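Take a look at this one chain, the form predicted alone, written out in structure tokens.
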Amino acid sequence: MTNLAGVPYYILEFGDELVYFTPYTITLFLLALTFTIFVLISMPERQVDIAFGGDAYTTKVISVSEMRFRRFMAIACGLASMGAMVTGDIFNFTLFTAMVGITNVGIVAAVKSPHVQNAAYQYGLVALSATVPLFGGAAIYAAATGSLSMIELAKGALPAVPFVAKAFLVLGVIGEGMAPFYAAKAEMFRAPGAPYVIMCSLSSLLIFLRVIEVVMLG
């Protein structure tokens, strides 16, 4: 059990599904929780555009309806990230990862800017395509080992996980917002309203850190 980034402090089972806390997963969970609380209590910043070569500048004001929607999506993104950090089930991990991709699009989808909405649309296509290898990898895990439990995979008693399953899982996570497909998000950051937009980067980073542990199992 030591290859689970530390001996589990606690394992909570829900039938065939479970969550577990190790020094690694609880650190990632607390980071996601802290930033989600920060998003919940903070007000969005006002983005300032400055004219190049002059003193002119404009301040973008976020409407109440837009702010509420984006805050809701940012909180949902944080909750999905927290779930992905502590789940002990491969399928649930892929499900939470897909939810992170969806909420990332939702965080900026309400912005009334053609550039931002076009970028969100392009990223949405990438994230949608990434679900194929993401869930395909989970299916291969189940077919090859007969289990989706990370705890069982860590014990080493199950058949070895095929390399293609791990590769599909990593490719799916990459498509949900990590490099090189992260370039599809670049224009999204022109959207005003930190800390909501920052949640896109943080959630993608946390998912990537967790998948490193996941593919080391089995």
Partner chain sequence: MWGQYSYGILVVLVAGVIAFFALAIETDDLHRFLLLDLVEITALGVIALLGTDLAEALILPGLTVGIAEQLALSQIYCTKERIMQNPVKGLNIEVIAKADAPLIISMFLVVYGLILSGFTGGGVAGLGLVFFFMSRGYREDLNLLEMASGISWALWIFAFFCFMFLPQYWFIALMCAAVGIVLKVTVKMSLVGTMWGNGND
Second form
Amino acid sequence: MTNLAGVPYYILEFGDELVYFTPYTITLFLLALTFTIFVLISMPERQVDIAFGGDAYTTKVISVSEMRFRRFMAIACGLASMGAMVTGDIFNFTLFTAMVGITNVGIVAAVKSPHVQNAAYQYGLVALSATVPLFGGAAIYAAATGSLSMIELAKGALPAVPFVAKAFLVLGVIGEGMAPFYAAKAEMFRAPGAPYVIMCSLSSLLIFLRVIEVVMLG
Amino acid sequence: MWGQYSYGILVVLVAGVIAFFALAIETDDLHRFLLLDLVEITALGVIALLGTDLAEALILPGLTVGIAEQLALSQIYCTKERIMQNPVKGLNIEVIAKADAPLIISMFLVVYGLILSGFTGGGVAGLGLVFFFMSRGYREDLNLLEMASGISWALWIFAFFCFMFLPQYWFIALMCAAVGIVLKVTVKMSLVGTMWGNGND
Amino acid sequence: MIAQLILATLTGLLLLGIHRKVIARIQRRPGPPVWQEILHMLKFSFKSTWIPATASTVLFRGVVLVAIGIWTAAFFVMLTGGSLLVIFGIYMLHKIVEHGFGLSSGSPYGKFGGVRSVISAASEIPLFVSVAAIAIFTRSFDISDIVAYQQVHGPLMFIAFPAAVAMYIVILSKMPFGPFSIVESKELVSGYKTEHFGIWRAGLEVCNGLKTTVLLATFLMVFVGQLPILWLGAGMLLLVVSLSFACALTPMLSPFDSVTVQTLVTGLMLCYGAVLFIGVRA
Amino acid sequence: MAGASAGITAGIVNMLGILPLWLYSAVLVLSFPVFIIGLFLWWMAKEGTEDIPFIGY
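Could the form predicted in complex with the partner chain be given as well, to go with the form predicted alone?
Full assembly next; the chain just shown is listed first.
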């Protein structure tokens, strides 16, 4: 299956490190870009809490210093996911994925709510342990085929990639990102500051979509 | 070759399984955090098994990402458990603060680092300075450190141009570069621990 | 092509109206007229609109544009016979739209809708297994190739029946009033779209119309093959009526049960995929 | 208003059919949402004053 996600439109090579765009990755890349721009220019919303049994309500206001930190982290997250979308190198992909994990923790780390803090900590533990299968998978890719370049893998001339390596890669990405598989990530989304929090779920979805393409290569 | 690799990866995977098992049965948050370091090492083991130059190039970013994640998590742990409210200033142990030993050890380390020169030397000398600052609760003068850093940078650039345009003076250039990088790494190392907010003000 | 786009939107909204009508008739209610959803869209677009004082303005507006934009892209991919992966990538990214709609207003109801939408992301996994199962047969992800394969070998509906069932369930989870539509269940007022009213809601309706057309037409193209336009319409109508029966006869599941059922379907699909894969290798 | 006119002009330019297909669809993907929202903004009734979100009955 050489023609996986469409014909690559554009390939940019720096020796072994390469960047390429297919219709699939360019769609994902543009979406990451769009949301990064939203994060850049939008102010956070004020989340409304209702005091039950009365008409009273309160809004959670995000302080400027907290907002700056979270906006920075969200932009970093957007850049990392953009990188993961366009890279043509499996190890770079895992590095970007790990970076998305760190920035996801950072996005909610400044929230003062103990509930969210706890969720972020638990998420961080899982994300950190997920780097083991992630890097391990990439290393087995390199050991079995002698190459980390996705273009080379797609050509089909290299030895077959062992199933373990693919399973490790998917396991790592699921550990870094996918919300339904553990509740901590979904709990993080209760934090106020929608434009930033949404970056967490966007980046994990994008990376999951990309890893599907990566796994089907080679 | 493939046989050796398979055995190696089997051993690392068994180690990984043991580490994950420990992680799974541990319930205390801090202990789990510490165990994670153990888990992380198995990932580096898998990469190291490649046994080529590529492995070295891959371990470094892997290690950096791991350390960055651990730093982020430890910060969250601190805010989560409200440890940040009572900051620690240096090693406030009276025996160390009064004695001459830290001074002597630091001096030894710095001198040894200067003799070693280069990246490693900078690391050793920086360690000496860090030890000294920590034991004395020294108020770092960031301006001085910045100046030293700038001078070392200039030295390095000078050495670079020397290599480019006056290759016959290569020995001077080499010395300049060595001294420059020693200073640079020393300064960077001694900055460790000063970026944690305004604890020293 | 703009005409096709607008036609697709109106068709989708009409199908959603038929969906409502059929559900109502099954439940022995008169129900709204079939063009109610189109009127709905127009009505919202004329209404006086403002953005809640607590909202994150840029995201509140931007997410509507993104919602229409991604489904327009999916429509073009479908028309030109592009990669199936792109359509299903877009299908998954619709989660972000729901999430953004829910969180950007600051309303607690919207927030819960958004969080539920993230939790129910498990429903998307069977989709990828079914896509992979199709690819095992056709050796390509391009819709044009899949259509060409079916002209030789007959409809994939019969060749890969479990994959068709899985994709049917996936479409079911995106239909309103279905057993899996926990993101807009009534205890959350309107779920993620609680605070989007006026023209922003009308924009969401446009997106819903496009989405319905694209999903149904893709299902038919992938599992039945290339049909003449009239037969395509008839097939979509049939599909909508069957979906309405499924929606009308099942209660809405609780969030926990919904995720459990979807995870079970995922597990079954993984088994099916593994069997196929081993069969191809052997 | 600006959005609507941008959408319409983009549409007219693309009607000429001199552009390659992928560029055509890319432009349309970008302009269609703007066109729709711009159109709605154009014929929408007067804007009201801001209010807090719905907090229950």
